[in-house]
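First, one chain by itself: the form predicted on its own, in structure tokens.
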Amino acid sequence: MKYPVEQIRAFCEQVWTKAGLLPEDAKRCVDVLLAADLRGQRTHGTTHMKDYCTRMELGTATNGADIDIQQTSPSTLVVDAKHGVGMVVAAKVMERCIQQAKVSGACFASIHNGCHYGLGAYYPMMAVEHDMIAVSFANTPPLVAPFGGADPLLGTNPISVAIPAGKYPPLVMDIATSVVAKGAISLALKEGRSIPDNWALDKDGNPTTDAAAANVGALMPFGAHKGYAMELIGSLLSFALSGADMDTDIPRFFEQPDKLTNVGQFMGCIDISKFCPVEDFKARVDGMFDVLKACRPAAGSKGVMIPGEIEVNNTKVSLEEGIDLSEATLKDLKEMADTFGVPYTF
């Protein structure tokens, strides 16, 4: 059933800041939440609002009131996330780098003492809002099998990035470096789906549609040893600069709440004006798309799209007819309204 975007706003707003996140806070993190709902991604959206809760309660998320970022040169910053609520933690490390990248023209940041942020591409969107082009890369537990392997030693490892243009919406790029991002099969055993045979290994490293044996498995990498160099990369980019643990050693953030994370992420942006007029810079891109969007379709094609054109589409549908919740996502508000002593409003 479907509900409208303000009705779920309030009411997580409400359940976070009983959860001990400052008023700000909370927002933004409805925000990130909301936004992979309303973009037709909801293994990152509000099916997990639970699970990031449980975590404060427990002690192993802290409110990120706290954080530590050191600047240690004009455009790089290290952080010490020290466990906050990672949508907290990301979105404070990309606001600080969009200030200095209008200084230094650039700004990057390693995060280490990490946790899970929700929707990659949420704060490289925040940069193109400023004109610039941004990116953001994460490790996380071990799931992807490496190319060739049968043993999960790689993470998802998220690379988002974000690119401004004119006419168009801006360009943004949100991928899992497996062929479907850990949440899938999380959502899919949830609501009791099978998943397509190319998207896991089971234990004994066959390809699998049971979502329970693929729990257990490894996720593969998408486009075979292409997705596995860049799941290498951005675990590299994530952990070997920030000193945040490698994949192998970092807990299941959904299923082993209980234990700490010190997830890697690395983000920033380039100020675009630092390079050529920004309105130029906007017009070649436009330019670069009007030309793609010219492309004859391929046979069943309805033509090219632009990454995150798709999105865009979704987002103008759910804000006008709502968000589409689950019963066990209900489920888990209901449960979160009990917890925390906030009217249940669905």
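Given the form predicted on its own, corresponding form predicted in complex with another copy of the chain:
Next comes a single chain, given without company.
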């Protein structure tokens, strides 16, 4: 059933505050989760509220109020996230990057002791509001085989990039570096479907169309050796700069809530105004998007989309029609209402 965004927002802010976040951090945290739901990226939305709260109860996630941000040069920050809820930490860090990039032209932050930060695109999108180009990388538990290998040694290590436009919404790329998320395999398995042969390897390293075999095998990187390189770069930026755990040492965030995570993240932004007048930049981006949107569609396609366009359309619909909360999510919200003494409004 669908519920108005503001109803969900108000409820979740209360829960997060009771769970221990500072009020302004609770607002931010809910905003990140709702952004995911609105954009149709439900796997990073309110469906995981309870998982984060469980970690806070168990002490494997903190409220992120005392994170340590050291500025080590005009354009670099080193952050100890102290296991703070990822959305709180990442938003604070990107705020600092934005502030500093206004001065120095660019600013990048390396985060260790991090935990799951939800919708990766949210943080670069914060910087877009300040006329910046921004990126965010994170490493994640090992699910993907390196190109040419049989074993899952790399995370799906998402890469998020946002670039402002003028009359168009910003370009927002938000990709896992595997062909598909692990969830797509689980879903095919549950529904008894076969899968395309470029999604996953079986446990012996053979490409497979059998979802059951894929489920105990390894995901494949997108774009063969090129996507593998991107995935590995995301990993190195995330853990090797920060001293966080290597992908192979990262526990599953939702499935193993009692395990402390030391995820690495790397994010930052560059200030467009240091390169050219912002309006000129935006006009040039619009010009490219005009060209792309006017392209003849390929066979079987409805036409060219700008990265992030589908999510902008989803957001419009969700804002009008509300966000669909599943029975499972509603059950979680009810439990949290009881646990934290917050009125249940659904």
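In this text, rigid core is short for the largest set of C-alphas that superpose within 1.5 Å between two forms. Only a predicted model underlies this, so the values are computations on that prediction, with no experimental measurement involved. Positions refer to the first chain, counted from 1.
After superposition on the rigid core, does the Cα atom of Tyr168 shift by at least 2 Å between the two forms?
-> No.
C-alpha of Ala188 off by 2 Å or more between the two forms on rigid core | After core superposition, the C-alpha of Ala188 moves 2 Å or more between the two forms.
So, does Asn198 move by 2 Å or more at the CA between the two forms, with the core held fixed?
-> Yes, shifts by 2 Å or more.
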